[in-house]
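Next up is one chain by itself, shown in structure tokens, the form predicted alone.
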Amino acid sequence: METERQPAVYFIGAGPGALDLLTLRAERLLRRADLILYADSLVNPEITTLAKPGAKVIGTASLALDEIVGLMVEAVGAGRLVARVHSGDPSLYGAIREQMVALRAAGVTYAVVPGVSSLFGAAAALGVELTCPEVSQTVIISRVAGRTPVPEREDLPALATHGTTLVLFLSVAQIDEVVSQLREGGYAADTPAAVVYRATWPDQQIVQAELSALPTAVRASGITHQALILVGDALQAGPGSVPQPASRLYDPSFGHGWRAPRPGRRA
């Protein structure tokens, strides 16, 4: 990252969707934008009515990737301050990479604004804590192959023989071939499963099963893009669940730098 300029261009992570959902810096970033250029089939059009008068708002989902840069660079040279807002968090199948690349060579000073990506709305929505003590201490985020494709190394299969909790990107309209992946790769039939669909929009819906009857449970609801695919033995740690062990953070036997053990003592 270009670190002895001032950035001339923000990448903002845009949230899940709910726009009370923006860090405070991405708000004041926008406030500031002469440029917003937001990828607007995925992010809240809400966004756009922080910008400033007089401000010029783009969205790009019709645009290549020349198109963009092209924008940014010209808007730089005129000394204006541009935002580019992605939805969730950018570090996140954000496609930010390859804008990066093309701003370093046009001489264009850049920062990433991290932002709250989808993957942490979809299990606020759910209720779940994705690391549940005893249960699963790993996450594995990744997505099948489609149009993009995913290195050998991470197919699924693969990936599935952790038996850790797994959420899958850019998947849902795949769901019969991620079963039978997962399947393959050893979660059980009855593993707890999910679907999110636009966590943290007005129009949120979820859909939860054991893995097997995941497919049919999506096909109901219709649900077919914008939606994160949650698997693992966690996801049954929700709301009136059966109780799971418990972290030892908070356990009165259990010292640490900021609280001495206290025998005898168990939470």
The other form holds:
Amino acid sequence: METERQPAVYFIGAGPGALDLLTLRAERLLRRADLILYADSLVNPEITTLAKPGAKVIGTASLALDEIVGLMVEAVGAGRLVARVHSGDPSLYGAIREQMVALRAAGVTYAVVPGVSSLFGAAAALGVELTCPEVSQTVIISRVAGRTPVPEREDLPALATHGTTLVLFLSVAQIDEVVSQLREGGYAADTPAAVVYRATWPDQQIVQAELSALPTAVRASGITHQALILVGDALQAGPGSVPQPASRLYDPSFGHGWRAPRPGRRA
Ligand code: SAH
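With the form predicted alone already on screen, would you show the form predicted in complex with S-adenosyl-L-homocysteine (SAH)?
Then the entire complex follows, led off by the chain already shown.
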């Protein structure tokens, strides 16, 4: 990131969908921006209501990279502030790297404003902690190959051998393949699994099933895109399930930098 001059372009994470999951920083910049370019396939169009009068607002779903960069460079050349809005957090499957490379080549300054990833929107919808003590303390974030290839060492069966909480973006259309590869890698047939469609949007849908039953359940729901697949024993810790071990952080007999241990008390 170039920091000497004020950024002229802000890559902004819009969050998973619900407008009030925008950060305050994102809101402030959207209100100031002269040009708002937003990924209209997944970003809530209500963000455009924040645009100031006279601001130009363009959906980018149908534009190619060079067209998007051209619009940004032209606006910055005219002294305008640009908000480039991506769904969730821009650092996950956001394709911001190539835009940054092009901006840097054009001498345009930029900065990134983080957002709430759909991954966290989905975890909230499920009411689960992805890092459940003594169940899994690791979250693997991945996807299956589509038009974008995935490095061979990250093949799903290889990732599955760790048995962690696993979240897959951009993969629900290949649910059969996903489940058979996860089984091949070692997840038990009855591992808790879920698909969350359009987390935090009014039409959000949740499909929960044991891993081996997930493809049938997903097909029955009709979900084919805009969804995340979540798998792992931590998902079992949702409401109504058998309680999992509690985190040591709040155990009264366990002290840390902000609290002395209270011997004799148990969680
Ligand atoms: N940067 C985004 C991901 C962009 S890739 C983020 O952090 O969320 C697009 C993929 O993200 C979709 O195919 C889907 O897998 C997932 N996705 C985005 N928004 C979603 C939502 N509200 N609910 C479920 N999945 C979502």
